[in-house]
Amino acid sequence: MTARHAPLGGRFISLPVVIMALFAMVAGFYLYHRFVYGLGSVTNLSDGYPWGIWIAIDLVVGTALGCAGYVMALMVYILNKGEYHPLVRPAILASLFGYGLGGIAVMIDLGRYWQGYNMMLPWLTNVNSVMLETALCIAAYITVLMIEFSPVFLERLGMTRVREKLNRFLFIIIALGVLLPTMHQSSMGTILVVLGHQLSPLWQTPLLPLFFLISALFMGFAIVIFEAVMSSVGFRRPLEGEVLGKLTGIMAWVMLGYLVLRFLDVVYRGSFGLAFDGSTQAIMFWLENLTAVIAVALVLPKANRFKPHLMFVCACMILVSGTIYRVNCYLVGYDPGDGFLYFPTVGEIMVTLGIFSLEILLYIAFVKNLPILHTPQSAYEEEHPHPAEASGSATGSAGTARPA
């Protein structure tokens, strides 16, 4: 059946919403102290560790989770796989929140946040800085995502003519929506290449830009599957099992290719022996990769890819693996020298939890009030009956329930 989009409706307040709102409020308390009294009042950052979990998790991992829209744009608009089109809107929403809140995390982490606009001033920019390229690309991509998502608001407001005019130029925006993540996700790996010997040989490699780009791909696929299954269970909606099963297979093969390349690289550089020295870095290396191996093994048999519980577990494990990989690169594998240690404070952890809680709260609010999640044609017609049918029968004019 043809897929359309409609708001879920229903009440917003629930126990999970209240709990996440409390996390966001606690985060607000620590953010007050951060902005009033400085980074030192809330964080364990130092000259040796100029970035902590606000960068490693909120930004580096958060933007990878925000690559859902990136991979769906690749599948639907570049590879012309129209069967995945029902997943595009929620994917773009996930990207908008992932990148938007990642951008907020950057401003929180900046020591002189009030001068953050300086990177936009040509006479103050360092054109040789990979961090500048990353920051500008992320800022541009957030703008692109806003434009990509704007048809949802236009549809909700009934501005059909404006939406039709926008559609004429949307292909340019979509092209930018594929180009920009390709640039800045690889650049996040390039930043680490610059660290040289400060990054453990288990992760330091000239292939870091490629690894970060591939990890963005499989994490993007994984968050699409995770989000689809969770919304199906949480909102009691039908699951697109066949489409998600095919997507799970693609994700597994991308992950498998990454693992082969990752191990070949470590072995070729003569660094594989470090994985057996019993250090924290060695343990985290195996945790990162064994999680991915188990995830791929779960769905390599084709029949397993279409089992909802297995595709969900696989997606979760790949998200965990990708998260650990990026945290390993930015924190665990990073060694600035003797005298510097870092472990996040309670305040840092609560701000991170608050940011992700806010993202979930906004997601629930948006899908309940905007046409984001798809609904089968039959359910859509029950919700939006044709005018002739509505006036011609008592059944058509009666109120109907929201799609399950």
Second form
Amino acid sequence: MTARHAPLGGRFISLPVVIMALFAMVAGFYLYHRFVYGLGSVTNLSDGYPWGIWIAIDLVVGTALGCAGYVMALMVYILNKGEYHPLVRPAILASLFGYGLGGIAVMIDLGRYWQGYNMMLPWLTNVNSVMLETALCIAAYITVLMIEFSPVFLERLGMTRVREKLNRFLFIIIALGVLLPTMHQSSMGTILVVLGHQLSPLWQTPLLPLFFLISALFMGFAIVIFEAVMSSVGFRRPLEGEVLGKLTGIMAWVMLGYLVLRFLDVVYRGSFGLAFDGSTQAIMFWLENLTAVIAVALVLPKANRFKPHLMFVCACMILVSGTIYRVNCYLVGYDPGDGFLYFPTVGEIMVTLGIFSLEILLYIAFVKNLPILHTPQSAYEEEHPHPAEASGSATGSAGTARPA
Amino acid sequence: MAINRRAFLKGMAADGAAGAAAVVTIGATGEAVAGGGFQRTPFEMPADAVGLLYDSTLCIGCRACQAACKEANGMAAEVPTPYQDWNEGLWDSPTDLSGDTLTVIQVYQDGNMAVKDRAEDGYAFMKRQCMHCTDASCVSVCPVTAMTKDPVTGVVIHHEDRCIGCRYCVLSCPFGVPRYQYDDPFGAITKCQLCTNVPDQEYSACAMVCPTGATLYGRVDDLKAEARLRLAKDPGAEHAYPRGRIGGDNEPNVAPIPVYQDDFYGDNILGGTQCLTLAGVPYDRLGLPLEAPDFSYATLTEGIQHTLYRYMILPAVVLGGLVTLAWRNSRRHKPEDWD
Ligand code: SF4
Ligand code: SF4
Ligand code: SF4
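Can I get the form predicted together with the partner chain as well, since the one above is the form predicted alone?
What follows is the entire complex, opening with the chain shown before.
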């Protein structure tokens, strides 16, 4: 029972890899300063903007990009869309790095990280703190991701027995792997409700948790498509075009539903006027939403969804839109008054770039050496006839025809 | 990113843009955010809550409170960068609250600044420190219970030994109070704890030294009664302003009643605060948000959180559904599909 996923093999060192490794090293230099001289020596953080891009981008956007595993688990294991199965392993891997490094970013950002374990102490639990709920949920989810990913190692190490044992309980882990992101992704929106009037009404709404949840979904879909296209181009592999096209359709509908809600909410709360006051916030509001509108319009004609370049452009635009939304909520829309301003320093940007570079580096290293990417369908079918899968994609019920 | 849309508050010693601070209001979010049946019931102020009453019209800007606060709390003098070449740290001149400054006197300036306590072409002082909110955001958001509210006095206390430095309290405080020490690799959160942290301090050091009674300590009920008394009197009428603490033995400061705003600040807004403000200029000019609801925003976040997660029923039900689906679907797949 191997062969369906295979290590890519091949040389690890290439020019992009070297460049990304350099980024990671530069980030290391800045991190040295952060820990020796304090947060202020590297960042532009202030008491007006106590959270900068390490939270807004590395954590809040980073974990949204890490929702690949969430949406694929939802599709394949909960909604039983077996045809998406080839996308699951790479998605789980991307999630593992997205969340893992998001967690590391938080530890870097914590002003009193040496006391960070206090969050685990039951007698210090504050059940009212949305942040605590979010943090514990994320920590639990990283554990779940590691278990979800462990078959890859077990397979590699030939530990069949352990793997079979694990398989029996995997459905519980998978259910948790869908529940936990649903909880903490929405909570990342709830976190901002307490800001009240300090967050512009273009973003402040009791629906923040819902919007963060939906944005996690469409960003999850988008990153799956993005990664699939990138791997196919970068590693010169055939594209799972049919499956990705359908996924693009689902993503576009989710995005559309979100946009309708988003505008209704702003209009209902009587804040739409603010979108026309010419401020930076207004511009960012339109940038965020128009990108999404165009992305959806692009793939609304069904045929467009199956054109690799269009699905890729659409996924990229949705990633951009979701990223802007989250940055808008955490930084642009936030105005503490008192004349505080925030723009990240070179050091902050380098650390963020370094973290994302490290993520991609690890991803490449893993797919080259571990059985993660799906063996192209045709090659696999030759060796292992698999009738349901071969015919199932049209009906969307792959695998269901086969009794256990 | 921040756009200054309203009045300026300037650090006293700062000139021009250096110490400029702007106060911004954004629409009537209060009403907009409110609504929905999910709101948590607002907290009541403890019966014996204590606090401060700061009367901007009485303040002469001497900053004795600032100095006394530094001394009582043992905090370092602060010299903003523009003054560093001539002031070698002997003269403490903060322009804002900071990791080393728990209270600061700021000044509102408009036009030619001819008349005190006038909004146009005038100026006014403002004392900043923790407001000791009745329903404090910082207490609600802290993941490790490092901000707590004393059940008797209502004083909001910070526990450094618990704090993980996430700065959520800094982000969420509607008055911009908690501060983090960004220049220290082992920085801490600082904020006024109404001097309850200072050994042998009978009551707030800032109120103790205030020569005019502008900063007054007392039970919140008494402070509110005193504020209402001042508001009820006609401008020009004589008033014996208590100094130090209400009910203390200090000689009162007898002075005429100025023209006040319609009400004092802190009765209900944002759920009410234990530190109250009286002023002659609109409160938003002094940096106090006016376009805010009469409840703490924490009632909304907690409401959402507890609606979704009450007794973890909803997550448990959802998890049950997910487990069932995953289990059912798993029986339709061969084991190797499951990874
Ligand atoms: S003013 Fe800010 S720091 Fe003070 S109690 Fe209120 S929320 Fe907390
Ligand atoms: S910075 Fe400290 S006190 Fe403030 S919310 Fe975080 S843990 Fe609590
Ligand atoms: S009460 Fe104490 S800590 Fe608070 S501002 Fe006054 S002197 Fe400073």
